[in-house]
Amino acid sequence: MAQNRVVIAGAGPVGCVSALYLARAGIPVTLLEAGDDLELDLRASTFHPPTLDMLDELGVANELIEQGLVCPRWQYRDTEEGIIADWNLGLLSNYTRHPYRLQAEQFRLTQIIMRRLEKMPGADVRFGCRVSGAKQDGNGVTVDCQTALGSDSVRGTYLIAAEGGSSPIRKTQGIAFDGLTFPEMWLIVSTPFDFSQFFEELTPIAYVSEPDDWFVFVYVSGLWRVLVPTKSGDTPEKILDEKYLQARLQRICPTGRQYEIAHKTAYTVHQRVAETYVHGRIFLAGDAAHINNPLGGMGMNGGIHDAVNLCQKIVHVWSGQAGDGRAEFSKYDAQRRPIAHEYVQQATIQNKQMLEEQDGDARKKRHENLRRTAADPDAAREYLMNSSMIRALEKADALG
């Protein structure tokens, strides 16, 4: 292959996984990012079962699980009711090797990945190099970057595009990214204040419905994060205020005295999927291809999905199993791209959808259905395997 080298925008989760499967298999990478160091920010922190059993095969979960917090257990509840399924993860010990969640900031992978490129010969990693588009022909694809000393470019035989949700890589190629934006922003904000002293039996991830609102606990590195919905219209700025923020969490849980807040943001929430994950030598990855609200913590670990896959078949392609690899690579959006659509979208608007019902009768019915599904141990069990994953993993593979 003339470039005998893949190109990997964006060095978040997806990017660095890209890039470590590759190295590890012999083919060389070069990963570009647009800041000048890993982000440091307090994005994604779930980790699903099969996320960590893949991640494990690339020799990384160990590391990532002695810095991250292991969670066998994750709850709905609700204000006036209290516990109202209690989910145990160790149902699904025969299908994974990592029955349970871990949280962890999607920034310790990232940074445990660095480092293991950082001594591989292949493994050419480029900061301060922003993406601002691609063209391909037969041979390869030029990707067009920006730095501090101007204009650059980049050839490689193939080019993975996981540079985000607002991928120019996507939008240069004309690639639609169809969906819908919700009306409303959403606040995630983290304080040291330890919820677990007044919510009884709390575990470190908790999706609490109240009559008319609800929120998100998850623990992660000494902070509960607390995720809320706003109202459609609200601006950044009223809802990042300090007043707005405490009163909100005084809601949660009144305390009578100021929470300590150590870090805030709002931003909006999408539900998108590009019409198509494979153009040419072009591939989409990760939020550059698909994009949700992250109740039920599919976002990351869908990425990662997609980057194991896309990987496996470049693999196949580079080592001549595959011939020219239009046929392999087609696979990949063939059973990527409908478990955004089917599975990932449903599941996470029905997240939403669960915690924001306000008619009295179907939140019963809901709770009921929920109560009898958690007890159940074969009920229980299947909806463990929809929720961590694993049954979109086995649809994935029986589409090709």
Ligand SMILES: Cc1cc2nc3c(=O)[nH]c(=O)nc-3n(C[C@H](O)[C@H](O)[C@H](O)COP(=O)(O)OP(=O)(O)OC[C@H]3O[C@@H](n4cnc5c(N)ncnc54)[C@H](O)[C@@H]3O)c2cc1C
Given for the second form:
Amino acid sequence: MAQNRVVIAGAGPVGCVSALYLARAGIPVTLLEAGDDLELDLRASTFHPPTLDMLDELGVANELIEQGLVCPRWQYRDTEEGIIADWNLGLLSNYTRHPYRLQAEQFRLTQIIMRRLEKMPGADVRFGCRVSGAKQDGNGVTVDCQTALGSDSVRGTYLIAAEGGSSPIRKTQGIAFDGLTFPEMWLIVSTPFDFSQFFEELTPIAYVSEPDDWFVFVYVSGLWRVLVPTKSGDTPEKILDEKYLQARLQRICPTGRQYEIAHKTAYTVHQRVAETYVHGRIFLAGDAAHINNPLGGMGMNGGIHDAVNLCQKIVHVWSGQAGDGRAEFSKYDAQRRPIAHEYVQQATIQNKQMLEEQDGDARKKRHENLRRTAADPDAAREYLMNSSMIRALEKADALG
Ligand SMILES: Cc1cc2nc3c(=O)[nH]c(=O)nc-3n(C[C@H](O)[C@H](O)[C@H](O)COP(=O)(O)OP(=O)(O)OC[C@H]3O[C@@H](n4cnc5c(N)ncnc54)[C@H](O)[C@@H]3O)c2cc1C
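Let me have the form predicted together with the named molecule next, following on from the form predicted alone.
Then the entire complex follows, led off by the chain already shown.
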């Protein structure tokens, strides 16, 4: 069979990384994006060390780092006890070329990659092209899409479905996406107000527990983002109302003055993993394959790890070194899906449970554990190997 091209649905971070990886390897790609331009929504802001190492291999890390904020430290705090654990990623310097978390919006990465793709003759990027389904046969995949001119289709040897959590490809292929949806919405409010003036030694990423609540501080591009849970049954209208937002921020830091609010978003949080990542010639990656709560910053990072793992295999098969590819592609599923279940889902759910713990004794015990871990360099290093997703990548490699 003549190899044609790889079709990629969705120009989010995962679709863009996949397109760049394959185009650099000389494999023609067609990237189909529903929007008329790249999404600019404020979602992921943390790039973990191994993700930066991968982006470096693709030649885009330096430009991203120039646009972001290098954070060698982050914290767990408590409103009553202050700093519980202050993690120093410098402990990972023997395991990564980037021993820090980079704070940069995910759209900065997609914009950098898109500028590269525009100059690559093998990369065909089509905006305003909404993928609706796909059919496959022994030779390839025909991807159906809608454009301003009507229905269209694109033919490729393989399809990477990277069109986000509501993936029409996953749905139309009948791939289950089991898991749960939390009853409460989460809220993100961004403000130029400088919380570091009021919270001593505040690092740009801090997870903060209170006896009966919690919140997260994240500093990106000159704004502090505050992430808070709301109550089950609270509607977006209620929680995005100015009075509610002001009251929520005053509770966190009572200034007695009106906060300037730059952005606000309310969203529903899920924990779900697809039943398979490989369906013949169709592969799921990123949020199309797994979604989780954002505590720990693992969704986009894990999705980029999927993209790199999968594209390595596509290159291998394309070059004729892996037969018809079936065994190689089933390795993608075998390596990446257990990591989503056993590592990302577990870690993000535990992060949530830890922050929302209200039992006084259990809180005290968790805080003591964290303090002890952070004070012991070996234990702290191991903690950071996990939270930075380095161990998850090692485990995935061992599964292949
Ligand atoms: C508030 C918040 C904070 C977060 N923080 C972090 C963090 O710090 N670190 C982290 O790792 N993760 C974080 N995440 C998760 C992260 O944003 C996602 O995991 C990441 O965006 C997934 O990338 P993706 O490319 O798979 O999907 P998406 O980013 O959803 O991109 C999908 C793309 O496909 C396009 N598309 C959709 N439907 C179609 C269609 N039918 N046809 C063609 N194109 C289509 C969309 O327009 C979009 O461009 C956060 C999420 C939220 C909500």
